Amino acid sequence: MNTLTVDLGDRSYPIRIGSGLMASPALFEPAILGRQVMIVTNETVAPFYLERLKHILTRYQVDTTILDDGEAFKNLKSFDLIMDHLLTQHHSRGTTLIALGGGVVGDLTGFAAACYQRGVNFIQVPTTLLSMVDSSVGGKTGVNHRMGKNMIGAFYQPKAVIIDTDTLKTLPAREMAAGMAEVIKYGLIRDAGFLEWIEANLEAVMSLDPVALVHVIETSCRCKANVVSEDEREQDVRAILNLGHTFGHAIEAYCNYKDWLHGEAVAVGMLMAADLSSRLGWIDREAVERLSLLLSRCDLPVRPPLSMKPEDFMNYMALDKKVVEGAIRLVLLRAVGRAVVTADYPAAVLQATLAHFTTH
């Protein structure tokens, strides 16, 4: 087992990474404060892992909430269902929520924990690669609104993140690929050497080689933990973790959070950000083509939906949380391995990127 720490003073917490961790009650018990536990999962994950997790929590009153699966259900209706179950089962302020699932489950559970009786304990148990390397770490929680992604939420940190790599054995190939988009992101924004390692070892990662998997997850989590420790509430440097997300969130919202996985939309968004960076003269076209090739090797898309137009991107991007006084701030690449957040780019250059990716 490998252990990292998200350093936030008295709210610091461990990230545990390894095989078979869901069978170890000793990892969970220090993070469970009271006698009540509510496991929140979804209809896809529950048949694989719900009973396994309940089996090690026999010392507690364990209740469950099983949600519909998919980004389309990351909404206030699902949030309300969690609240209904907490109240119906008389959970007190000493309860602990456990998020067992991917990013949607984790974000919903964390938001519910932040709101229930003004804040209760929660643990992240991510079961997808994307949630392991990104959404389970850092305390961003929330739900989507029909007009924009993650528009309702809170910064609220878990007590622990427990990553059992065995859960990836049941992960569909498409979900595994979607997770790789966030892995590649870390190489692009802060660690060019890690990006080279991914290029050289991609087949081992995608075939679930245990050594390669742990390296990918640990390196990604360390990068995110360091950034979160520097800037918990995204006032400055943390925004670089959103490389490709402004474009990607526009794709997701345009598709009503259906058809496209989050990582797929982020993959296209990162390539669009790289293209814009190249048009500004910050990186060369070779770097853009290199990224496109790597994404294609992961079976990730490199073009947005055929029906999207530049105005569709602009309409949704105008609602992005990084917009300040009407200016759309984007995460761009000054170099491979060095990202910046800026609104200092000519509007015509952004339009050129949008036109390039929406012309068929």
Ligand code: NAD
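Rigid core here is just the name for the largest C-alpha set that superposes within 1.5 Å across the two forms. Positions refer to the first chain, counted from 1. Owing to the predicted nature of the structure, the values given are computational and were not obtained by experimental measurement. First, how it differs from the form predicted in complex with this ligand.
Relative to the superposed core, residue 307 undergoes a Cα shift of 2 Å or more between these two forms.
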Second form
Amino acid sequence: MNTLTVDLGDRSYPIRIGSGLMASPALFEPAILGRQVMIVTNETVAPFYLERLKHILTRYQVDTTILDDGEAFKNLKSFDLIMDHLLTQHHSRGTTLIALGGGVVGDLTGFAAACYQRGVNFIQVPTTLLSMVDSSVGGKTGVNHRMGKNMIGAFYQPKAVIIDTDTLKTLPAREMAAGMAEVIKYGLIRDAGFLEWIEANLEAVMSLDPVALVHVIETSCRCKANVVSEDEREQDVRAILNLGHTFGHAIEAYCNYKDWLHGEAVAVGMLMAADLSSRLGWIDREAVERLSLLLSRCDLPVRPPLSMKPEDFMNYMALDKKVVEGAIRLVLLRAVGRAVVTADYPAAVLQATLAHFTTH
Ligand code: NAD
Ligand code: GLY
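Could I see the form predicted in complex with this ligand next, after the form predicted on its own?
What follows is the entire complex, opening with the chain shown before.
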């Protein structure tokens, strides 16, 4: 097992990574504060892993909330269901919530933990690659509103993140690829050497080689943990974690959050950000081609939906959380392995990138 720390003073917490961790009560017990536990999961993940987790928690009152599966259920109705279960099972302020699932379950459970009786303990047990390398770490929690994704939420850190890499064995290949987009992101924003490692070891990662998997998850989590430790509330550097997300969110919103997975939209978004960076002369064309090839090798898309036009991108990008006084701030690449957040680029260059990706 490998352990990292998210360094946030007295709210610091461990990220534990390894095979078979869900069989180890000793990993969970230090992070469970009282005698009560509420496991929140969904109808897809529960049949695979719920009993396995319950089996090691025999010392506690364990209750469960099983949600419907999907982004559409990351809403206040599911939140309300968790509250109902906590109250009807008489969970006190000493309870511990455990999120067992992907980013949807993790974001929802974290938000429920932040709100129940003004804040109770919680543990993340992520089961998708995306949630292992991104959403379970860093304390962004929340739900969607019909008028916008992640519009209701809180920064609220877990007590521990426990990553059992064995759970990836049941993850569909398309979800695995979507997680790889966020992994590649870390190489692009902060670690050119890691990007080279991914290029050399992609097949091992995709075939779930245990050593390669732990390396990829650990390196990604270390990058995220460092950024979060530097800027927990995204006043500054944390925004670089959104490389490709401004273009990507435009794709997701244009598709009504259907058909495209988040990681797929981020993949195209990162390529568009790289294209724009190369038009500014910051990285060379070869780096853009290299990224395109790597995304394709992961079976990730490299073009937005065929029907999308530059004005569609502009309309949705104007709603991005990073827009300040009307200026669309983008995460761009000063170099491969060095991201910056800037609104200081000629509008014509953004238009050239949008035209390039929407001309067929
Ligand atoms: P997800 O939670 O919807 O999971 C993807 C699918 O895989 C679901 O159908 C799920 O039931 C299934 N699944 C999960 N684990 C499985 C397993 N081990 N075996 C088989 N099937 C499994 O999606 P996701 O990609 O994990 O997360 C996306 C969510 O994360 C979005 O809501 C996004 O907003 C959020 N997110 C949050 C942050 C953050 O910092 N909090 C960062 C990135 C993304
Ligand atoms: N996924 C972006 C962040 O955690 O800030």
